[in-house]
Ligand SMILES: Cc1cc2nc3c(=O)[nH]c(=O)nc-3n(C[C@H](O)[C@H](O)[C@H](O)COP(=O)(O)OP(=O)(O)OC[C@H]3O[C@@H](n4cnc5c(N)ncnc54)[C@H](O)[C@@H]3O)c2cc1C
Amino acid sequence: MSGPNNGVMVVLEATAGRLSDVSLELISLGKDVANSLGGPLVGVLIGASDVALTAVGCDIVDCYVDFGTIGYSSEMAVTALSARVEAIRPRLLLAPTGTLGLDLCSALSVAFDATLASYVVGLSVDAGRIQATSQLYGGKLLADCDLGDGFAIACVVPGSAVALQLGVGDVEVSNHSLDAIVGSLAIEPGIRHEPEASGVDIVAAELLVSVGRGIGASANLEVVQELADALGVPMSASRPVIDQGWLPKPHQVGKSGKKVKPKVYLSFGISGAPEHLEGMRQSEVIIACNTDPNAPIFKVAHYGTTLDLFDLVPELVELVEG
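Please output the structure of this chain alone, in the form predicted alone.
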């Protein structure tokens, strides 16, 4: 590839008929970098082209319109993205730290001899050079990295930027076909399984009521759900609750779930494992309720109590409902 321009490319994905939340975050982050560099923001959509016009903030969206009908394979996706990188010559490529990003970024980095920053939680531009901040050891350490002046790739942790509002805008859409690529594949594409649909968006919530293993049983969720309903906010959970099947995956906060930054994070029965803290420690105000005074969550909480949640929550519901 010849020398890069000052453009930024964002890898987009569609789930359940809409752009994923992390795609909207990447558009927001990518737009800031593109504006600082003075180049365009180009999205490459891996999925249905009917959502391309909702990528508001992108100057152009390149769509591989037949990903949904042909299926998915790493080889096909890498080849398709490589073609767009060659054509656009961006300075920076952004992809989500998740199944898609982890599947593609390393291969693209090798193919283009590009600097790769993983688990990125922040990006900035200083004197024309892109600076990345990555988290290490489950978020215990942050490392700053200069991505140089050539083509670079950043694999971004979901929740690291404020997502743009979903809407329809003046976006230039360019459609491309995978036909020529499919014929050269060594591995036949497979069916892409969409994640479970949910009406809950815990990342966008300004207040979250969250539960952990201390809730004891699925039947007890009703106690905390009553508080969440009274406040008009979604309920989230730590991984043990999700693993037990008490709440579906979209409600999970943590390293293997979603990273949230609400104005208030109200937790009940959550001990505060490092994986969970990684997903919520950036909340503006953290309020924790746990009967164990030595629970790790109290190290990050701004306010805390060791009252039994089954005594406290009904009182809170009564106060909220007046």
Second form
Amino acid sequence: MSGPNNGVMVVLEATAGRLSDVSLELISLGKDVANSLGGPLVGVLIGASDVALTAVGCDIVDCYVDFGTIGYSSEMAVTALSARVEAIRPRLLLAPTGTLGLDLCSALSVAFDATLASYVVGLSVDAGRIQATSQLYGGKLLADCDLGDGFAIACVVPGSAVALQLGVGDVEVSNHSLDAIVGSLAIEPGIRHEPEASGVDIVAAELLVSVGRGIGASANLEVVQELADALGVPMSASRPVIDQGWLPKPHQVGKSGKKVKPKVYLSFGISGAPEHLEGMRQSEVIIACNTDPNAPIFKVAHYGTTLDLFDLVPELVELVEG
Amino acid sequence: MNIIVAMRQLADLVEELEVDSSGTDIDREFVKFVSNEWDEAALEEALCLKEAYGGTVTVVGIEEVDFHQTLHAALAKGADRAVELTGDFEGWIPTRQRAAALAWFIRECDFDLVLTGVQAADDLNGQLAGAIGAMLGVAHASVVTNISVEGSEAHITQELGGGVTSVSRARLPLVLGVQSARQAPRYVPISRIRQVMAEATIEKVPVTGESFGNTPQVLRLYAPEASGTATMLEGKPKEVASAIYDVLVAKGVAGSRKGN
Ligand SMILES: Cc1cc2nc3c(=O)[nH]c(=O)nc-3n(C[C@H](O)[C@H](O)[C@H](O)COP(=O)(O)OP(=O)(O)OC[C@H]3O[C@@H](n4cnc5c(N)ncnc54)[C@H](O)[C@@H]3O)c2cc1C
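Right, the form predicted alone is done, so what does the form predicted together with the named molecule look like?
After this comes the whole thing, all chains and molecules, with the earlier chain placed first.
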């Protein structure tokens, strides 16, 4: 095996006939690093090849076209990406934090003895060494770290860079087949299930009253429900509230739930973990109630209060009910 | 069905986290440690699988502050075996090192499934499932929310984001990073944990010098600058409620107050 060259490889995903937002962010981040290192930017696209032409900024895009049609398999993703890494020997590989990134990064770092940083929100190159900033402890701390001068992998948090503008440009596309891989998989390509339709539409609401684990117990939800009812709006929630079975899945905001952009997002007892912020940071106005003054939610909120939600919510109900 | 669950303790995020004098790690002296919540989900799924198909659940992790609490609670909930890997483990342990120790132990076990939490909040160096899978040469998948087993096959559900899920048929053995179990982790009374502490044994297995390869070098750990975008609303609950209500009215999402 030869050592890495100066190229940067980005893992791209297509959703609904276009490159995903995070893919465009990775191209933007990758382009900067590739320029500093003086190497090419290579995209590896999982999905339709017509989208490959929109990966402007990449010098080459390697497509695994059948991925989009035959379903997802973590093992297939690892095998396909390993083949591209082996062939191209990039200096840096960028993948999005999410199922694909989690499936790929650790495994590839072991297979290629690459230095891996997770939850990356920034990258730079200093005298040929790659440095990353990672967001840890649910967004409470940042770590600057050195990824050395060998092959490095960064698993990047969505929303960490400004997406490069879409367009059609000079992108060299080469297609690769998965035929040779598919037959021997222990984990077969999966059958995709879209989210269940439900009566509640938290995406359409102009105001959301959102509740997190700070509510403490299912029985306490009533307190916040009363406020949502008084305002005539749906209640949304962070993942732990859903996982505990306190509210059904269609109410979940975040990475694995819905992305919402209401005029006002009013949150109670939500810490503001990156996976939650991914789903609501584009709200016009964010108001956060959290007893911990260091809670990361205050980094994105426009208005904040450290009052106990159980003291605040009843006062709000009283005001709304008049 | 023999299931191995890799678990650990980790700083409680609800606590204030201070950076120590080295500037590259949290101050581990005063912080409260708790079980990683995703490992608890992995344990719950393992216990549900054991109840459905029989077999054993072995809980394993490396020697760290308060890890016995995790092991005792797991035994109290129904795990069959609790193993602590001892050795040169200090401070902030890279995932690769953790995975190397766990893979070394797991390799010698007879297992169908290895379950662990999808992530931990201090996973600077990647997530465990993929690393253990690659080290063992066993297929792995992350963000798993459901597992069912038929003979030597499993059906695993992975979340792909935005509410989309994917269900794959897979051949055992597998290493899976669990996002959530089919039900919320079970509760076990303190009295039961106390009883286990008095009766059960934790097997200690020394790990020596497993090499684990390249990991990032932390240069600086710090709290993000308060970007200062949030206007903090001070005052009594009534006053803060009133200020919030004014914002709702100004944005046109709540009616103006009675009498206005
Ligand atoms: C692959 C993946 C996908 C994920 N997808 C999502 C997702 O879609 N959505 C999501 O939300 N999470 C998601 N998560 C989970 C995420 O990492 C966090 O665990 C989760 O967002 C935390 O929820 P929380 O803020 O409600 O709970 P916590 O982080 O436990 O925060 C509770 C907060 O309540 C505050 N509090 C406590 N009591 C009170 C009180 N009386 N009054 C006011 N405040 C109080 C505390 O100070 C604390 O900050 C995902 C994780 C993974 C790994």
